[in-house]
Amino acid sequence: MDEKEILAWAEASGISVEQAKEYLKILEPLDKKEDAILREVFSGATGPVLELSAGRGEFTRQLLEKFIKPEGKLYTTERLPEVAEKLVQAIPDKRLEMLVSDSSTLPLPDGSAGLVIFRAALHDFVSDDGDVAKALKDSVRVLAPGGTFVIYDKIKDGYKDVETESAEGRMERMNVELAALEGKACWGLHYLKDYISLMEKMGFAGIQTSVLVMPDQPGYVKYMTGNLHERRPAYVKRWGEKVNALLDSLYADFQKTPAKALSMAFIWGKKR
């Protein structure tokens, strides 16, 4: 971040410039050892990669900075066309083919991916039944025998209840809420155990795991709830007037919930 976005940051969290900067200074280790292991995963993929769930674009601008070479393409789901649309705009890169689609039904042929990866999406994957192994079928099934499949995620493990112990932790509980509100399942935040177990009934082989401890960030609490604040027309919209309720709630929630931060996972495996 530049000055700029580091002063803008600090208001928004309601902290000071020199907190600001001291907590990314924290995290730069962290960003070294992220970068390691990505690296290291990158390092035996051969052919396109697929990143699921692309979100505002972030993860996607650091893999075609970082890691896919000069030569190479990468693809992208996103499955509502409006949001696809600002990231082809917003990430103009021949190498970045987007991909108005979600896990299930991918436009891709059987084994055209030789790395399927994706950031803090699982936990927040909605389906009818809840069956995330069944949502990622398709995302198995484009990836080439021994192409490496990697899922980097959030996950609860260091609490007994991460949603009364970690202000991060009950507002990922959001997602299964609005799952809920539309009768469907959302997985929600998990063990690092359970993504092991997910990756080997998917049949990946090789499993590895690497943990990132993350420090708690100031001001999560206001800077969450001011973007709540103004989603929240937008989640009238598309919820209606019954989501006021449930973001009430989290707001009383999150004055009596310490701002603990969730450690990230790195789970990935060899397809057989």
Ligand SMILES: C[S@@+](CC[C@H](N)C(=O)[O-])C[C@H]1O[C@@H](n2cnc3c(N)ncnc32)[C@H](O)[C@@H]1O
Given for the second form:
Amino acid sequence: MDEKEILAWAEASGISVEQAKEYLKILEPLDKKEDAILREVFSGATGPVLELSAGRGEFTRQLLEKFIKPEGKLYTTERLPEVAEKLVQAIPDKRLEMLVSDSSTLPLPDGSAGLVIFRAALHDFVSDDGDVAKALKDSVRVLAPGGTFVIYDKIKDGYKDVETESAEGRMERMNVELAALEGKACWGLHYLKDYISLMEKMGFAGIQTSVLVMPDQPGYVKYMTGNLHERRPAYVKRWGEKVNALLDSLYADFQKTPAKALSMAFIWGKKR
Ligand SMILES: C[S@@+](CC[C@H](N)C(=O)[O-])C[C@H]1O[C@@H](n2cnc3c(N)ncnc32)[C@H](O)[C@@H]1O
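Shown: the form predicted on its own; wanted: the form predicted together with the ligand:
And the full complex, kicking off with our chain again.
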């Protein structure tokens, strides 16, 4: 973040620039730890990498900058065409190929990727029945035998009732409620042990984990509230007027929920 971005973020969060910088300083060792884990995960990988659910492409950019070799290949997926289009325009890189696709129907041959990875995506996965093992089945098909499968996601470890104990946890319930508005199911937040069970269920061997304990973000509630106010018209456009009640309830809950952060976890294993 440059000085201008820090100033804008501090203002939107109702905190001082000093507080903002202090928080960014606390993130530095965590960024180093994240880098070290990713280096380990990528160390034995050969062949193209497949990223699921790129969203706005922040992680895609990080993968291209640090972990995809100059002659390497990164397939990324995004199921929403308008989001995919923006990403392609924002990241002009000849190593990147965008697949506009749901994780359950990937247009790639069997065993064509050496590594499958996705960040902050599975807890947001929307499907007809909420069965994530089923939703991920095609990405396992696309992974070569011996290839590495990496889930990197938010976890609710440390909380009994994450929605009332953490504003970020309460925020995540919104995705579950939005999916329900469409008659669909969103997986939502889970514990680390649930991810391990999922990896076992999908048949991966040598499962390993590593957790990044994230610091509480100063001004999180104010930042998110302002952000949601700005985004309200976009929510109404996509989900209709009924979304207003969900947003109102989120604002109300935010006022009484501590601004506690969620940890992030890596869970990875090899395809047999
Ligand atoms: C929070 S965003 C991802 C953020 C991004 N990976 C990053 O690290 O910056 C969650 C993404 O999951 C995608 N998603 C939801 N359900 C999905 C599904 N069934 N298959 C594939 N992607 C899905 C959404 O389209 C959205 O882009």
